[in-house]
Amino acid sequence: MKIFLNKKKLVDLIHREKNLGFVPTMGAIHEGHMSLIKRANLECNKTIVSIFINKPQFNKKDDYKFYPRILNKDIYLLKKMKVDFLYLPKNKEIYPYGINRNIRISPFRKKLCGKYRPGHFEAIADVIERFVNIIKPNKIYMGEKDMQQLKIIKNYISKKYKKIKVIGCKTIREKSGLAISSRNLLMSKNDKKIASKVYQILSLNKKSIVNKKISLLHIKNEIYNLGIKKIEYLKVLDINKLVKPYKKNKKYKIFISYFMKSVRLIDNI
């Protein structure tokens, strides 16, 4: 794996590539980030992984200073993982001259986690399309726990970029049904048992939820009743209705965003 501090020695040595797959991380590798990389290992010749914490989207000082920093274990990791570029850039690299204020996103930027958050996904955006503009690459892999964020990227770089083509991947989870996550870091054992417990009764309630035959208020108490102090949002929507072009077909999604004490959490069943 040949490591890359520099934009201009990685771009020298990867424009020629004709198959890359690109996977955007924050670090705090995990096995959701695994699978990601499996996939491009599998669909693309070569694949290049980033590790950027990027400031400007997060909403609190506190959530960007306590993100999981732990650089040699995710080095190691990936060195197992057989990937073939990582970039570690530096701020001034990725933001020369600060960040773009003029990002036009999907209207869906509003809802669920951009109500609470907002310019969180303009700033995933306009991140997102710093890299592609050095890295260049054919496929970006993204992860479908944040179904919000891929879809808003999704069709943010079809529009823009015709030849790249972003790749939804599955929700890899623990065990116990608990989405896997950098921020899982921050937990106790007994805070993911209880979060495990969020996505059982979701899980198990999926069907009645979408038919209408449990209202979201019982749910959402018996979330409360498990010791969750706070529900960001509990809602039902439709997934080919999110953005446009919408489809036909009908397939709902449950999303959620909660706090296990001061750790936000989300997740879509």
Given for the second form:
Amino acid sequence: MKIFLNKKKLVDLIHREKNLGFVPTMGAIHEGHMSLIKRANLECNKTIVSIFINKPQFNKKDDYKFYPRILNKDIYLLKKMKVDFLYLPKNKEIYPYGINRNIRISPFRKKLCGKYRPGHFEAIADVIERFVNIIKPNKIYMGEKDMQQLKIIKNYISKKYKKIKVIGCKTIREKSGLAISSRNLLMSKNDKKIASKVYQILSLNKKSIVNKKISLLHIKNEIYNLGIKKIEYLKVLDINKLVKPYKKNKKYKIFISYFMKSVRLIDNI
Ligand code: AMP
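Form predicted together with adenosine monophosphate, following the form predicted on its own:
The complete assembly is shown below, putting the previous chain first.
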């Protein structure tokens, strides 16, 4: 695995690649990231992973400050996964002149997480576009765990960069059902157990929730009874109607964001 701290040599090397798969991450590599890398390794000639904790997409100082940083372990895992290139840019290289304030993305940006994290998806579209312009990948691999992010970025990139494909990959879960996330490192064993019960309640009741046999209010109360203090949102949405062009067939998912103590978790089931 070749590691690049800046783009100079990286660009020379990778722009010759004909089928380059790109997996953008913020590090604290886990099985969710690894599933994207596996898929990129299978479908592309070469795979490049980036680790960059993108400050502008954080809405709270502490969330950025306490975001897990375990670079040595990340490098070990990525080498084991036979990643070809790892790009670890500094802030200055990505934002030489600050952020782009003219990012125009789908109106879906205002729903779900966007309602509670103003500017979050614009900041992600901005940073992904910056990486796209440096790396010029053929395919970008992203997780369905962050479904809203995936839909918005897929829409944004496919309109502006017609040759680049954004590929969504299934959510990887722990045995308990808890979606794997770098932020899980910030939770105790017991907190994780409670969080997995949230998943279990939603997946067990999904059919009845979608058919409106059980109300969302009832489910919210069940979740509060687990000891969760704050649910930001709990919504049922047709994922084929989230961003235009809409598809005809219906595919409902339950979207949730809640706080397990101070850790904000999201999932879709
Ligand atoms: P992050 O490092 O959290 O920014 O995530 C980098 C990429 O990994 C994003 O495209 C995420 O959607 C994806 N990802 C994170 N967790 C999972 C998971 N449990 N399963 C699948 N993909 C994931």
